[in-house]
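Presented below, as structure tokens, is a lone chain in the form predicted on its own.
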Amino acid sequence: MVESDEEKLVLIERRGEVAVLTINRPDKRNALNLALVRALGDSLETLALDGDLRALVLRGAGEKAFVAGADIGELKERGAEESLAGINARLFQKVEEFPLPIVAACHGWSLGGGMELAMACDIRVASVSARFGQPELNLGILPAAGGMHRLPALVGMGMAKDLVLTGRILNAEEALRAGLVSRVVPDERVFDEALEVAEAIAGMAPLASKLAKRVMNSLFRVRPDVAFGLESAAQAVLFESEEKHKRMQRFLDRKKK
């Protein structure tokens, strides 16, 4: 049986030398569950083999979110073993290491894993109504899918600690001033702007574009194995904590009301 577009978790569309990936779980505000993580990873692996592509645009379906975060119902059941497996972290690393530049079109909510996913992209374009935050501590866990090393690299350690330790939400203009995003446009323009950025990248020398991304990523962080290892180890402890289960259950109970 062939899946309809409505049933597919990731939609792929070609716009000349640019591929558009749409995270297609709008009824859940595009929250990342295991099936979606796998579908997005598979899509990236397929596109990496397409020699005619020059850039990607990543966006979320619906009006409410780029990616509102991880699926808390599923996340609540994960334990230390799943944390050490780095389910989301490995996907975001795959995004970061994708051979072609990726432009994120961020509208609505980009929270938790959604913000970590956006940060793994090369360029972030935000709509005026976009909101960004790392509220994981309120759920008894850490932004341990790359958030704690990508965020300081983008906004500086002081701002990163402010965002992680308080869980406060940035609006689009605050995100622009902090360096989290590079452009803010009207809501109705966010995808078109991201596409124009990707098309501009596609017009550059292909090999130079690939190497520029690779070199900058190499300088972006030192010893990523150490950073990922520390994040995963800390998350493994938290995944087994009673506080994590209580806070996530409280979140799920509130959603039912």
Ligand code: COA
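Positions refer to the first chain, counted from 1. We call the rigid core whatever largest set of C-alpha positions still superposes within 1.5 Å between the two forms. Note that this is a predicted model, so its numbers are computed, not measured. What changes on going to the form predicted in complex with the named molecule:
- Once the rigid core is overlaid between the two forms, residue 12 does not reach a Cα shift of 2 Å, moving by less than that.
- Here residue 21 does not count as shifted, since its C-alpha moves by less than 2 Å between the two forms after the core is aligned.
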Given for the second form:
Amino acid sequence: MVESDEEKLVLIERRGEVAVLTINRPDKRNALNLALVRALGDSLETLALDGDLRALVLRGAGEKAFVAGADIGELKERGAEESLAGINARLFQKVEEFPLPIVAACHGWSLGGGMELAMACDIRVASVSARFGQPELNLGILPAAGGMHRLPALVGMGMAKDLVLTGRILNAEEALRAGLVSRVVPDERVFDEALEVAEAIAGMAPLASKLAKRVMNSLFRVRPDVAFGLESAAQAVLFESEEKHKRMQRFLDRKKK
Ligand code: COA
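Beyond the form predicted on its own, can we have the form predicted in complex with the named molecule?
Below is the entire complex, every chain and molecule, led by the chain shown above.
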């Protein structure tokens, strides 16, 4: 039986060199149940092999939320084994390690696992009425799908502890000031803005953008001397690339025409 778009948990749409992934469980505020985690993981596996793509946009369906967290009904039944299996953690790692940059378009609520998912993306664009928070402690658990280390890397340990320990909700302007998101736009613009960011990325030299993401992802995880080595190794590859010669020559020739 073929699923209709309404039944699919993740919708994929191609816009030129950008793929748009829509998490499609709006009646549950896009809460991540196991089926959705699997669907999103499978979609990423498929897209990772698409050599014509340059960037992704990730968004949530419906008016109310990007993603309102892990599915609390399922979470309540999960035990130590499921926690150690890292159901959400492994998905978010797949997002972070996806070979191309991913732009999150955050409207409405990004809570718990939803905020962790947004943080695993490379760039976050927020609508002005978006709200962000880690309410896990209030449910008797921790933001343990990468939240407790990605959050301090983005906003600093002081703000990270304020958010995690108190469950404080940030509005979009506060999220911008904290460094959690890098752009805030009117509500009706959030998807278009995210798409424009992805298109700007798509306009960059393809290998350079993949290497920049990969190197920057590694920088905080390795010793500084290794980080410098990684940067210069990536640059060495690019210095030898045809794309670099083509783009630099284009600049040098620009006045000759
Ligand atoms: N897990 C499971 N179901 C969820 C959910 C979640 N994280 N978030 C929302 N839903 C479901 C609700 O149970 C409700 O289902 P129902 O219609 O079958 O009763 C539906 O989504 C709509 O939720 P509702 O609370 O009525 O929507 P709202 O727009 O008034 O409020 C939120 C939205 C996001 C503020 C609110 O749903 C909420 O606080 N959700 C939980 C957030 C959370 O704690 N996440 C962290 C999980 S670790």
